[in-house]
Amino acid sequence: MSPTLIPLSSNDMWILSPEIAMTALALLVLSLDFLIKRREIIAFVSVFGLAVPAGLLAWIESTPNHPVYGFYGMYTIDNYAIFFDFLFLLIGAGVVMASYDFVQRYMRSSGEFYALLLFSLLGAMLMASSRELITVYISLELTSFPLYVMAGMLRKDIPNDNASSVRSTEASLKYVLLGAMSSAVLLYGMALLYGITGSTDLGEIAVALQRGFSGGPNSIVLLVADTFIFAGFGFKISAVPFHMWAPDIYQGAPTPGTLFFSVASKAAGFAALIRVFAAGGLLNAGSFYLWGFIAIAAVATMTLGNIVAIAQSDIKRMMAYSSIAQAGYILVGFTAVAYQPSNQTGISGMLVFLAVYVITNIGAFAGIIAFANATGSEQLRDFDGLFRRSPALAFGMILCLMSLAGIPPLAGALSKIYIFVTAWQEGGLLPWIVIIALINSVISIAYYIGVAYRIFVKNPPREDRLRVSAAISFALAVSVAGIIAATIFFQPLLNFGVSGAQALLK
C-alpha cells in the first residue's frame, strides 16, 4: 500500500512529537544544570525523561495510518525509522548510566554532557526519518557538532595518566578538522547527485535514476557522486580508508564520550547510509564499479581493524579497532545488497547486527569506565587479574567481549551468522568475501581472548577489591541481560529487523 502524503499544515508537527520531546528533555536538562546543583537529579531526568519520546513513537507506530509521511514527503515516520529511534534512545539511557560516575569526577557540569548527547541523538533520529538530501545534510551537523565538543570535555586529568586532559583538547580538535572536511565531500557527493537527476528528494531521485539520464547507470558523474556519498557516510561508521579519526579520538575523548561515539555515530551513519543508497534508489542505478567499491571497503574495513587491533596496548584503542572491524561485518551485509538492491533480508541482517552491536558495545565500555574509574587506568596490563578483585565485573566484561567475538551461542554470534548467510546466497563473488570475513572472525577472537586471559589468569598488580558504583552496574547488568534476551529471543528480534527492511524498500 503506498504511503499518502499528508498536506503540509499544522498538523505536520505531531510526526515530530518525538523530536519535540527529544529536544525539550535536553533543554530541561541544561535548565536544571544552572538552577540546581545535584547532579544525580540531572542524570535521573536524563534517563526517564527518554520515556517520554519512546511513548510517543510507540503512539506514532500504533495509529491506524502507519507509516506517517509529512512536510511534503521529506520526513517520514515508518517502521525503518522507528526501529533505529528506539535504538537511539536505548544509547541515550545506556550511556547517562555507565558514564554517570565518570562525568560526576572528571567533568566540570554533567548538564551539559547529557544535554548535548541528547541533542546528538535529536539529530540522529531526524537522520532516521529524512527522506530528502538537504534534510540528511543538516541532521548530520546536528548529529556532529555535539560530538565535537563532547571529545573535547575532559578538563581533568585522570589518576595515573597527567596528559588525559591534553589528549582530550587534541581529540576535540582533530575530530573537528576530520568531521568539517567529511562533511564537504558528503555535501559534494549530494551536489552532484541533484545535478543529474534535478532533485534532492529520495523518491524522485530514484524515479528520475530508473528513468535514466545523460550518461546512463555507467555515468562516471554518477560514480563519483555515489563514492563522495559513501565516503561522507564512511566517515561516520568509520570505514576504511575514512577511519582515521576513530583511534586517536576514541582514546583522547573522555571514555563516556568514546562509548556515546561507538554506538550513536555509527548507527546514526548506518541509518542514513542505508537510506539514502536503498530509498534512493542509488543502488538499483549503480554500476559494478560501485559494487565493487563497496565490496572492498567491507573487506579493507574489518581486516585493518581486526589485524591492527592484536597490537594495541589500551584498552580504547583496542576498542576503536574492534568498532572499525565491526563496521566491516555490517558492509558484508550492504555489499549483499548492493549486489541485489531488492534484498530484503540483506538490509534486516545489517539492522539486526546493528542493534546486537549497540547492547553489547555499552556493557562493554560500561566495563572499561567502571575499571576506569577505580584504577585510573585504561591500558591492557592493567585490567590483569581482575577476576580477583571484581567477579561480577569480570563476567560482564568477557560476556560482552565473547559477544563481539561471534562466540556462539550469543546474539553477536547469531546476528554475524545471519549477515555471512544473506551475502553467501546471492552467489558470484559475495562467497570469496563472506570467506574473508569468516577468516577475520577467527582473528577477532585473538585480542578479545587476549583480555580473558588477561583478566582470569594472570595475577593481579594489587589484591584489593574495586567498588562499582550502583549506576555502572546496573547499565552492565542492563545490557548482559539485554544480550541474553536477545540471544534467547533473537527471532523477534529479526522480525523487528525484517519490517524495517520492508518499510524502507516499499
Second form
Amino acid sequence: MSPTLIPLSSNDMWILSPEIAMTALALLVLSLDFLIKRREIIAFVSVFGLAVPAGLLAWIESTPNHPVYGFYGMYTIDNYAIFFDFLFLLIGAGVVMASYDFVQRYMRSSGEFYALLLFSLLGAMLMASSRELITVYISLELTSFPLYVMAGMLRKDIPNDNASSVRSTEASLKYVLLGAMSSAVLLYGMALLYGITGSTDLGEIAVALQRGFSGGPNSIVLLVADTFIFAGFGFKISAVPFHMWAPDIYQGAPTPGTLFFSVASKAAGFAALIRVFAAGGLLNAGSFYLWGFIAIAAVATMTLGNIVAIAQSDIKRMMAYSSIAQAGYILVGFTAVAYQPSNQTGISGMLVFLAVYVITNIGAFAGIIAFANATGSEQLRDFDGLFRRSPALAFGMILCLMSLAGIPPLAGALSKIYIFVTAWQEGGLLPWIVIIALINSVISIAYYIGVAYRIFVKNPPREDRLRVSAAISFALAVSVAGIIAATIFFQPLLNFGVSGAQALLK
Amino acid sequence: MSWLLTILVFLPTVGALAVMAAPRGLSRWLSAVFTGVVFLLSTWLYIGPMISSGGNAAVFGNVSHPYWVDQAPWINVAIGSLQLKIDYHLGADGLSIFMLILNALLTFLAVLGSGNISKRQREYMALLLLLETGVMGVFCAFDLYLFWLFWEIELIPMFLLIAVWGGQRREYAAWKFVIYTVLGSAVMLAGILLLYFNLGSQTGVYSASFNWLATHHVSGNLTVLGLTMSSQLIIFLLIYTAFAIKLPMFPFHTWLPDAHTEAPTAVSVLLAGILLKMGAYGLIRICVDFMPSGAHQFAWPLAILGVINMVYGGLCSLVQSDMKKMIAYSSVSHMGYVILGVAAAVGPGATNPAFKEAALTGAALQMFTHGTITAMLFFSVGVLYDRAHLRDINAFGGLQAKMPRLTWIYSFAVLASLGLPGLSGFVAEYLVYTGSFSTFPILVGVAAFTVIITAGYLLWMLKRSFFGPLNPKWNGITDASILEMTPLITLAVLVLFVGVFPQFMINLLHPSLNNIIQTISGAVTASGR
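Here we have the form predicted on its own; I need the corresponding form predicted together with its partner chain.
First the chain shown before, then all remaining chains and molecules of the complex.
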C-alpha cells in the first residue's frame, strides 16, 4: 500500500462519534476548569455531558444495520464494544458523583481530575472497539496515562494519616514505572505476533493463525507472544503474578482514583484482553500450554487475592486484594473460553460478571469515600459501629459487600453462579477450577462479612452521627438500586452480555 | 399465580424495611403486626384448599402437582451448548405447607417473646423479619437454584443476630455458624451444578424445576479422582453435606451447641424450631426425592449416623450443666430420629411400603414436634435466664415453690420432649421406631436406649432445678408473666392437639410423602437392588 492519505468515509465518523463527543466533553471540562473555578458546574457538566456519547451510542445501537466496521476494519462498534462503552460511561458518572466532595477537600483540583477521568474513559472506549494491535496499544496508553497522574493527585493529607500525600506521590511514581514496563512487555508480545502472522489486524491475524504457520500450534514463539500479551493486559486487570502494584497504588492513590482504577482499568483491560485473544484467534491457535497458563493464573489470582485480603487493616488495601480476587473469578470464565474458543458462553459470563462487579464496586467505594470524608480515616478498625453512626451508609455498604461476596440473592451471586455455570459446562478440568473458585468464595466471606461484622456488630468509638453529602449518597443509592435492579432484571443484563459475546465471535 | 406464596415470602422483607423506617418505639409492635399477618395468611395455605375440596387432604398434592404455585420466568439463557434456566418458581404441597405455617408461627412467637431485648431493638426486629423471608423461601422454592439462593439468605441475619445479641462467646459462635453454613452451601452448589448438567445432558432438557427433577433421575456413573461411583450417590453426598450441617448430623454438629447456647432466647427458638428443619426438609424433599437410588445406596451409613446422633447427642446432654447447652445437645439427639426415619424409608429390604411411609411420616412429624417442643424448652429457659442471669442447672433448686406457672409449662415441655404418649413427641418417635424396625432391627434396638437417656437427662434436670428444697438464693424470683406464658401456652396447645389427633397432620403429609415413597420404590426396583 502506498503511503498516501487514506480517505475516510462519513461512516467512519459516525461510528466514532461517541468517542469524538467524549473528547469534546473532556476538553470542555478542562477549559471550564480554566475559565470558571466552580466545582459544582464542572462536576455537573462532566456527569450530564456523558449523556451525549451515551445518546450517540444508543442511537447507533438502535439503528438497524448500522455499520459495524470502520477505518478499514481497524475499528468496530459491535455489540461487544457497545456493552463496554455503556459500562465505561456508567463508571464515569458513578466516579464523578462519588468523588464530588473528596476532590474538593483533599485534591484541590476538580477540573483536572474530571478531565483526566474523561480522557482515560475515552481511551477505554477506544480499547473496547479496536481491532488492530497498534490501535489497541495506543488506546491502552491513553487509558493509562491519566491514571498515573490521578494516582498522585492527593495534595493534602488525610487527617488521620500524615504521610498520605507523600504516599500518593509514591504511588504515582510506582504506577508509571510498572505501567511502562507492562506496556513494553505487551508491545514485545505484539511484535512477536506480528512476526508470526505478518499483520496487526486481529481478523487477519486470526486468518493467518488458522492457515497455519511455522512451528504449528505448539510453536514456542506463539506461546511467548501469547504470554507476553496476557502479561501486558494482566497488569491492567491485576492478575497474579502481575498484581503487585495494585495494593500499594490502591492504598496510596486518592480514594476516588482508587475507585476508578478498580473498575475502569480492570474493565478496559478485560475488554482488550478478550477481544485480542478471542477475535485475534489466539485461543483457537493456542496449545494446551496456553490454556494451562491461563488456568493457573486464574486459580492463583483468586486464591492469592482472597487469602491476603483477610489480613489487611486498611480498607483500600483490602479492596485491592478483593478486586484481584474478583479478577480471578472473571479469569475462570476466560479459562472456559480458552478451553473451548468457539463458545460464546464464557465470554458472556465474563461480561455480565464484570458489569455487576463495576456497579457493586462503585457503591462500595462510594461508601468508603463518604466515610473518609466524614471521619478522615480509611482504616478498617474505624468502621466499627458504623451502623449506629449512619445506618443508611452502613446499609448501602453492607449490601455492596454482600453482593461482592456473592451472597444470594444479590446480583453478585447471580453473576457468580452464571460465570461458574459457563465454566462448569465445558467439562474436562473446568469443574475442578469451579470447585476451587467455590472454595475461594467461601474464603472471601471471611473478609467481606468481616467488614459487615465491624460495621454492624462492634461498638462505635464515638456515638456521633456522620454527615454524608448529597452527591455521594446519591452515588451509593444509585449503586444499591443498580444491584437490586440487576438482581430482579438479571435477564436483560444477561441478554446484553450474550449479544456482546455473540458479536465478538461472529 | 395465586400470589399467596410470594406475599408470604416477601411481606416480612417489607416489614423489615418498615421497621427500620419507623420510629424506634414502634419496632416491636410493627414487627408483631407483620409476623402476625404473615402467620394468619399462612394458615390459609391449609384452610383454603381444605374448604375448596370439602376436607379432602389429597388436594394438597405432591412435588409434581403442588396445590399452591407461583411461577414466573426469571433467567433463561441458551447460547452455544449452554442452557441455563432459573425460574421464579414457588410451590407448596403438604410437606411445604406444614413447614411454612410452623415458620410463620414460630417467628411470630419469637417476636412476641423478645420483649426483653432492649439493645438495638429496631435492628433486631428487622433481622428477625429478614430471617423469616429466607426461611419461607427455602420451604417453598420449587426450583433448585432458587432454593439455593434462599438457602443462603438466612446466613447474614442469623450471623448478626447471634453476634450482636448473643451471650459471652457470641463472636466465636457466630463465626463458627457462618463457616459451617457457607462451606455447606458451597458444596451444595457444586452438587446442584453436577446434577443439573448431568441430567441435562442425559435427558436433553435442562431444568432445575422440582417437577422435572422429581420425575427424572440422573443415571450412570461418574469418575471423580479416579474413583468411580454412581452419579446419584456423588450428587446425593454433595447436596446432603449442606443439609447434614444444618440438621445437624454427627460429625458436623459442633456448631450447634455453641450457636444455641450463645444466641438470645428467641433466636435459639428459631434456630431449633426452623433452621434445623431446613436441613431435614432438604433431605426429604431434595436428596431423597431427586436422588432416590443414591439415597438408597447411602441408607446404611445414614441410619448408623442417625443412631449415633440419637445416642451420642443424648449422652452429651446428660453431662451438661448449662441448661441451654443441654437442650442444644438434645436437639442433636432428636434430629437423629429424622435421619433414622429417612434412612428407613430409603433403606434396603423389600419391606412393606406402608412401613417405609410410616418411617418417613415419623421423620416429618419429628420436624414439627421438635420444632414446637424445643421452642417451648428454649422459651422457658429464656424466662428463667431473664430473672436469674444464670443457666447452670445446679445453681437452681426448688423453683416450683416460687414459679408454679413456669414449672407447670416446663414440665409439660419436658414430658413432651421425652415422648409421653398423648403428646406429639410420642407420635413421631413411635412412627419412626415402628417404621424402621423391620429395616434396621439391630440399629433400632440400640436407638431405643435413646428414650431412656432422654428421660434421664430431662427429668434429672427438672429435678435438680425445679424440684427439691428451694435454694434460698432464689427467694425473690418471680413467676413467668402472662406475656411470657403466651407463646408457651400456644405451643403447648398445639403439641397436645397433634398428640391427640395426629391424623390431621398425617393426612396433610400423606400425598407428598406417599409420592416420595413411590419414587423410592420405583428407583430401587429399577436398579434391581
